[in-house]
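A lone chain, given as structure tokens: the form predicted alone.
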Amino acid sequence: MAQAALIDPSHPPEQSTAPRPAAVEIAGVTKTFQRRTGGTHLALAPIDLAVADGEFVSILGPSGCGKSTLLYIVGGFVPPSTGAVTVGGRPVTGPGPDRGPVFQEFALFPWKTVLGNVAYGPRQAGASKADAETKARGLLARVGLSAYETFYPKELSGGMKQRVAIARTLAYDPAILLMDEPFGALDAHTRLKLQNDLLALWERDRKTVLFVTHAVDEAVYLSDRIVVMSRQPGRIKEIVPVDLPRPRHRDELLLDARYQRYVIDIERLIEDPPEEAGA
């Protein structure tokens, strides 16, 4: 499908004088799973993608297209069947502190307080209890949870838990955030609030972000580029640069015809062509 409708020739994307170095390089990555009933399942066809340092890239596609599998491969949690991933020029052979995962499941330690959860990473890295808690308190202030440091996860709302999860990941100071539908289980109001919070954090730190989502409007609001994947086996169907000004404000974007055009055209990209319907 042509990309022309997504880019207004009268408003071309800004051209950088020098390309940003790649933070993540995915080269010829495929993934085949063994089926318990016998045989194999090709989840990912060859994927080639470079993500620049400080870039916010979202991955969109129909359910089962391998979005999360690709993210887990970058994280080192799942090995590729073929191909390779490098992060900062180094091959990925397993999880590492340079990549911070934030998943839909909050995965907080239920026996630790909010402060204890966020301080866990620095403590594991060798920081003193006092230093780890100082760092954790600073991060909790950034995500608006200073008043909840003595609470336990069971005492928090879903949105609060996800903010704790984000703060806990940031405490490792990873260069790259790997976010797998982190707001997918939240109510609409909380989801919008956390999108705004995430953008504010990203504007401040400019960490590299790989963000998996099913929500087209969320991807357009957050991203520098959107990778649209096809259904199984997952492959890159199109990469859409999002030429919208930053910092972004939702109330302004909702009135921007370019934002509306991106949402409409990307939704069409994700939809199956008529001949594939029902396949």
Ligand SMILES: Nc1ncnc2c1ncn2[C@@H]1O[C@H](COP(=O)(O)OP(=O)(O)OP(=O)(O)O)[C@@H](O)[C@H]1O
Contents of the next structure:
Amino acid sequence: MAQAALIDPSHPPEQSTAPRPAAVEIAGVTKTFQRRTGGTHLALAPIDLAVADGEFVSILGPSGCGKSTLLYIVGGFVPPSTGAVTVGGRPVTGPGPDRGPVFQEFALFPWKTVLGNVAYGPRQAGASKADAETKARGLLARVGLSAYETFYPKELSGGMKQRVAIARTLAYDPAILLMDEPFGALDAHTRLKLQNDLLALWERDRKTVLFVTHAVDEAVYLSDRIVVMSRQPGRIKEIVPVDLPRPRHRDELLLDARYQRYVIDIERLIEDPPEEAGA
Amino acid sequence: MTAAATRAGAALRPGLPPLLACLGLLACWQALAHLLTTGGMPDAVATFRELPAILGDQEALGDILDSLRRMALGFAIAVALSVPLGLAMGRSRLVASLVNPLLMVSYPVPKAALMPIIMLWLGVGDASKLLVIVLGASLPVIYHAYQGARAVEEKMIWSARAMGMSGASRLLRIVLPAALPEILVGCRTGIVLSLITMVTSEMIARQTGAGNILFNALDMAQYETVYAMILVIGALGIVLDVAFERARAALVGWSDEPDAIGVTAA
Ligand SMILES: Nc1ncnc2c1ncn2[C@@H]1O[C@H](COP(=O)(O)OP(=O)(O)OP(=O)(O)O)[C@@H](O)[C@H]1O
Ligand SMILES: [Mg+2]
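Here we have the form predicted alone; I need the corresponding form predicted in complex with the ligand.
Every component of the complex follows; first up is the chain already shown.
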């Protein structure tokens, strides 16, 4: 079964032979926070990372290693202390609809219904109310929340909020997705479903994805490359290219020795922090 | 057993306990009036008998409506000025640091005490009373708008920025609705304070109004009228508060703010 998928000629692993331009280029980015007590805290040591157009890159690392901070800097929400980020060749000076964040905290608009939340981005981009709502309904169907259109965020569970947040960001069609543990609050079943949905969407639209997660198997399943970070200060420990063919099918991958190898190796990389004596 | 039964009854009829409290109060009043037997304290029954006379009197009714109009206008002006100011304070440290000291200084000043000074500038007419009401109602609205704007979740604003929303429209379309539950808490205090400053302003600048009737009657030792007016003003306070609470629930039903906010002391 697995072998059949691996050599499937209709789906070569490299879909494009032309060298892809860097969609996101992170060059020498550091972040130092001013502590209230007067000192400073180096959250990110110099980070260098180039993400190709249409690439799916996951970021893995222990809590507090600066994954969210890095996404905020790419998103333009937080300025780096030194270094620079360019997106599509242009330096990032602030947020823009080309980069769609999905925050760890969901950050839904509580005064808007589920439908209103998802339609917000298209409305902001100038779509008519009807068009925005059509688009929003389509996305809500994909995240399985069609029945909850008229609900307010306070009436949703954590996992449902998370799905609304994902739909809200997808609705304005950003070229680059900045997803901060977007599946963190989901049950295993919904998580698998949304992983597959995200993969299908990505395979269709070829968005560039920066994807923060704590789940190693999720990262291996989804990514072209995995950035493993370590903390104090947060920096890149290793970048692991995931050389597994696409499209990927979870049941086949689970039986695939290479997949298992990746999961084990990366788990070791994360578990094994020799320099973290004081942490 | 009885306690449980009472609780069950209260759950069935939410209007019942306040009604019982009012009846209890009236009974105490009635008893006290008969015990004291001074002319300065008419009993409850006599006071209630006085009500139709006041409410039926064209002039008195006109005065009361005039008061209400002034109060509504003053409160509206206060909200219109205070909400933008409070929101700006909440989103800009500079504005907050400029305005905060002024608020701190003016907090403990009873606004009605400024009435004589204001009358020197604006005379005894509408303008002075209106200004005092605006001053009286503003502080809680500013303060709560400020707190509400400060507490807006940063990521919510970031989400709007990512959608390409400019700073000005974020203040209107993100910060304002996000802070609305808190703003309305301030407005509720503001509405009670505007009622209080309305009455006190009319006590100082006697011309028209509910306060004017009350204090004129006091001067002429018409104590039934005095007490009846107190009843009218108290009833106005309750009606306004209940109406406001209805409006609040309709406006911010989406928020998970605690629903019960007691009548705010002024
Ligand atoms: N606003 C801030 N002020 C001061 N320090 C901060 C701030 N935000 C983050 N930090 C620090 O930066 C470091 C990285 O935080 P960040 O939230 O990016 O971690 P993370 O990798 O996303 O963690 P998690 O997996 O728990 O979400 C932490 O040590 C944190 O203390
Ligand atoms: Mg994080």
